[in-house]
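Given as structure tokens, the chain that follows is alone and in the form predicted alone.
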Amino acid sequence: MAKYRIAWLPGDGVGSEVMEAAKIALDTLKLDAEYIHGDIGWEFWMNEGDPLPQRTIKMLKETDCALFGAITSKPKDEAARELKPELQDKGYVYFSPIVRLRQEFDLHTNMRPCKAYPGNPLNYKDGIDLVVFRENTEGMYGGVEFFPLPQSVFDALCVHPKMKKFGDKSPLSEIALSTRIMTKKGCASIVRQAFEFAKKFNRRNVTVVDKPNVLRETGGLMIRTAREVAKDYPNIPLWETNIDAQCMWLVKNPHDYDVLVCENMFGDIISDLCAQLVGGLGFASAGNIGDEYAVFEPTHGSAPKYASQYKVNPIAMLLAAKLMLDWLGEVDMGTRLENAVAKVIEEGKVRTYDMGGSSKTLEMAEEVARKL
């Protein structure tokens, strides 16, 4: 019996490519290993009216942990539109798989790491190493959302005196409501492990990025939160910005940055612009970590544009393996692999085109093979 069962979920578009990548880099180091194939994506939507069917998660939750590929996500009208027609009209409402997963398994935790390797082409600046600490599970990302605004929940919100100015200038089959629900255990959970990342990896600061002075009742319980835990980190600096201003300094002065720490869609901005410092989504890994399980993934999209041709940098890919690893505990396997991704880097000879070059995704994940 393999010490591990890890769900291997390809998904849409390039999904499957990244991960055959990543399947050639953990099969040279021997991980100890059983991958369970897991349906998920857009094929299942059309077919199925479910994204992610329950015989999907079924299987996650008799297994470690999960490695994911991609995924195509599009508009409530447009996905409705592609189900088959035996599905049309019969309520089916399309969600998020990779956002279900956050939910369904509590991963609370988003991680992203976002490194300049050195000789990497499409570095900003070199030296850049930045971590984001998204919360994963609340925020705007929460999928509390209204379209028509239902009476009740109208009349509930006038209790707001600027809420009923809505009711008179639309009516409620025209309004649509989304909300952004934070809570002070989740706002201090990510808070915490931003932390405790920093005083683990002896990193210099941690930076607590919301809009307070707009979001004065959700961005003020992140910061007060943010302060209240970072007294327990006297020899960690906090640091307090607002996102706009935020996006500003990084590509202003991206070396004073360390780690940062945000509610889910500031994270999911910011992570984003974070990754473009350092080379783009080509470059981007994430893990997705709760108290019992975790989902790893690359932050691309799935590229349908791309699909089929191996074209895409597997590298994203390959860091998320590298997470897994660390997450397992087998470190020093997840060391050799971002070692060998870094000497690929620095050595130049095999660069996808993202990257200036026309090796392909299997090539490039040949050549860390080779490297470890």
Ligand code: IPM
Second form
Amino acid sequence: MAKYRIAWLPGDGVGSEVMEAAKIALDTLKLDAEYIHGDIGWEFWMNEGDPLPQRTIKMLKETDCALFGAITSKPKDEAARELKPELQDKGYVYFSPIVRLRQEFDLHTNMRPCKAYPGNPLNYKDGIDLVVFRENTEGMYGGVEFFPLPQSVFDALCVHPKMKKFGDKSPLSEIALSTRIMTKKGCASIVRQAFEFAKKFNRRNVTVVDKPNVLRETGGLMIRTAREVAKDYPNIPLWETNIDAQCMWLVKNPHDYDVLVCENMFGDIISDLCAQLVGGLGFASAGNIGDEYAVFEPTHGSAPKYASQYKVNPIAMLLAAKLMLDWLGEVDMGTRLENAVAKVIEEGKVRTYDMGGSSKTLEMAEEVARKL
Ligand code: IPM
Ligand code: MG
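Please could you give me the other form, the form predicted together with the ligand, since above is the form predicted alone?
Let's see the whole complex now, leading with the same chain.
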């Protein structure tokens, strides 16, 4: 029996192409693993009304962790129109499968490294090395939303003096409500992960990013909790910034920052910004990590316009495999994989279209494999 059982979730579009690239690297490393394919993605939405079928969830529960390619995700109404005719108007509602995986497996920590590998022509500036810790199950991704606004919810919210004016302006049938629910436990956990990482890897500082001047209660909870947690790490300074200013400063002085920690939505936004500083989504990997399970993915989407062309950059996917290896405890393999990727970037002989080259997805993977 293999040492690890890994769920293999290619998903949509270029997802399966970059997963093929990851397989080349993992096989070259001789990872002792069995890979179990899981159905996930748009095809299963259109044909079954569920992009993350129960059989896939069941299979995931029997594995150590999952590697995930990419998923097409669309707003609710657009998604509903693409259901096969027999499933139309039957009440199926599209929810992003990656968001569901994070919720169902309580993958509370999303870790997103953004490193400017030397020689990458797409680096905004050399020497950038950021890691974003994004809370992954709460906040605006908690899924507590309403449209139209039920009378009972409106009435309950009217305990707040500022609520009534919305009812005066519009009928409830024309009011939408999304919530940002954050818990002290969730805030403390993500901040602690950020500090633990900073301590382990000798990082210079941790920056907690929110907007407590406007989102006074949720933002306030995040900042107060961060201060409490920071007391356990007296040698690592905690910086506090607002999300808007932080975006500006990351563009202005990216070298000042090191480990960033945010709630879910701000982490989503700022991690795309950080990714672009080091070459774009083709270089950005993510680990969705819980206490017992984890899902590793590139942060790019399924890129439908490039599907079947084998042209997208597999580096984000390869770096996601590196994060998986580290998480499994195969740190030596993880380091070798990252070094091989870094070497290929530095040599610059094999480059995908985004890097100004014409190499294909699997050529890049094979070059990385040669370096291994
Ligand atoms: C990400 C993505 C997802 C998110 C989408 C695909 C639902 O943008 O992983 O950052 O918003 O979390
Ligand atoms: Mg995102």
